[in-house]
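Coming up is one lone chain in structure tokens, specifically the form predicted on its own.
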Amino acid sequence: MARVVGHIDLDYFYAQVEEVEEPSLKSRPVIVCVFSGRTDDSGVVSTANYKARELGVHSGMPIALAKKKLGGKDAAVIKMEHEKYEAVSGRIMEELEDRVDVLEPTGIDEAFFDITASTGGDYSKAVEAAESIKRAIFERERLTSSVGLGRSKIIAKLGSDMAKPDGLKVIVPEETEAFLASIPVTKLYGIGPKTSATLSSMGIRTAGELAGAQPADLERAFGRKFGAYLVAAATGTDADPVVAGLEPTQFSRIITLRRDTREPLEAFDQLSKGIERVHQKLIDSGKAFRTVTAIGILADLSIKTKSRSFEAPVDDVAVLRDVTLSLFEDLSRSVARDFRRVGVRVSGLSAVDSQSSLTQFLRPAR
């Protein structure tokens, strides 16, 4: 059975989330920035949309320089709100988990996945699955994504890079060698400037040339393990498996309300299924929680939270529901605007067998 590995990358993620919240931004250069606070312009660009990139702005660029490049272009300069992006990412990763065999998140905006078993190694079925994933993300979040499919992680990642923006690149096994032949070695995962310079000194600049190199020469230059990896990368034969993500540190669910409201019971009722989903994830992972956080995204898109912690881990859904409602009651009294979206997060996770007595569950930490 042919192996089918995918890589998905959410296009210019932070900036695209901002465009979805404010559609008028789509016609403008947009940069999402991390401000240091020292001056109005100190800090760096985290993400730029494609209109800003066309003007020479890129991630890691100082904000002051980016503003100079965008001068007179009606650019939007937005402060990064990590919690907001994490919430969107969390929902997308949940959607992906439901649609693939194995999901390996590698960042807030990208992940590897394996669909070998569900497609039977059939790449025509894999294409249908990938298109369905892209469509589901767009319908749910109005975000575009780029996907690559191939027989290894390296091939899949190359595919998603080539598919940007909003595309799907499929490299079937029998076409892998031809696909790789002219790819610069700098595009292969794990090859940085130092390795690239060494390879260049050996007359190796493409994956095809690397694939044809003498293993002994590579071993002398890079050692046995990395030398073998380079050959596998250049031939698309690396067998690095897609593995489930790291142990979760939290579970959350955020929903959009049917109408803006500040009534805690109305918000809680609509979030009820989300609470059940979070609890099911706790059960599936064998985890209990110490902290519950109620999340409110207001009509002006600001984010407010209230949390409560327990001395001992809890896994009781009744406790989760009661505490969540209480937190929304507190939250509604502390804000001056209606909720547009609401959510719940549990954190401080530990194994269920580390729990103590029920009375300890119900005593909040001081």
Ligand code: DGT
Second form
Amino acid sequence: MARVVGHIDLDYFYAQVEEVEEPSLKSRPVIVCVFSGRTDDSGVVSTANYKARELGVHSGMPIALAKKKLGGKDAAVIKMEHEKYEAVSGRIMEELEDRVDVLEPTGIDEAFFDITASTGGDYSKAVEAAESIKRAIFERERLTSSVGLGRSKIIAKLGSDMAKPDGLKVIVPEETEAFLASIPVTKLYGIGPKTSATLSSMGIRTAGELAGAQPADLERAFGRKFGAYLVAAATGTDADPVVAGLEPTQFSRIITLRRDTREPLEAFDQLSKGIERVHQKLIDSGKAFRTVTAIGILADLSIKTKSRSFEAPVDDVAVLRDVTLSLFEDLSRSVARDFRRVGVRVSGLSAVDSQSSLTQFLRPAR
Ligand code: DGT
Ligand code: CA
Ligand code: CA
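Output the form predicted together with 2'-deoxyguanosine-5'-triphosphate next; the form predicted on its own has already been displayed.
Complete assembly follows, chain above in first position.
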């Protein structure tokens, strides 16, 4: 079965978020800027809406130059507020997470996704899924996005680029070869200026030409591994899987003691805030832990640890404190020197569920 891989990218993201917040901006050129603070205009354009792009403004352009291009056009110059875009991004990623089989965020406003299993490889179902994803994001955040669908990540990414703005580009597996034929190699993910210059010197400018090149010639110019990658990219057969965004597997906190000691209470007392921080991270991520590790780093930088695991996940900070203290008692008995730094780590993380409040009464399993 052919894979169904998608790539979604929000249109002129930061500037569009600003337009949603202040709809009167929609009729004007908008630039979102990172001010460096040296002079009033020093800094760069982070992004611009399409009205400003039509006037020649783009990401990374110095603000002063952008202002010159936008002079007399009633442009809006807005200060970038990263936290605001992060919050919107987080809500969109959650929405996406619910609607795809595997989600791999690759930036603040974009992600790969895999819907092979849920569509059974049926591209007409995939189109419906992609349309409903676009609709859901629009209904929830009033933001437009562009989506590409195809049998590999490279194809899906080409699709979302071509679909901009507010589009959906589907490259069904059977049409992949014809689709790629005239695509310039510079558009293929992983092919930078240096590679494309070498290819150009070999008379290769399009993916079609690259696909037809002699593997031996590519191998000679680029080595075996990268040569093989180029062929895969040019034929849309790159097998790179969509990998779920990494979930945290542990949280830890290590502090430097005010003076070297192996007194468990003293170490524990100074680590107290660190334990709270670790607990806060658990709360923020909705996780419970099964294993606690006390970490002691000695003056010679050697690391000693003691761990204890529970039979069921625990999310109680009192339990975390008790266990940490008793682990430090064990740990200090086992070392011949003082600790310089101490830490605590929780691992074996799992989502907190309705039963976890019961599990805090379970005794630790040694
Ligand atoms: P698009 O996708 O072409 O419709 O436009 P954008 O603005 O969404 O562009 P994209 O997807 O490359 O980047 C997403 C956001 O990342 C963009 O809204 C602002 C930020 N960004 C992009 N390029 C730059 C840059 O060169 N400097 C800074 N500071 N931020 C950037
Ligand atoms: Ca974007
Ligand atoms: Ca992007």
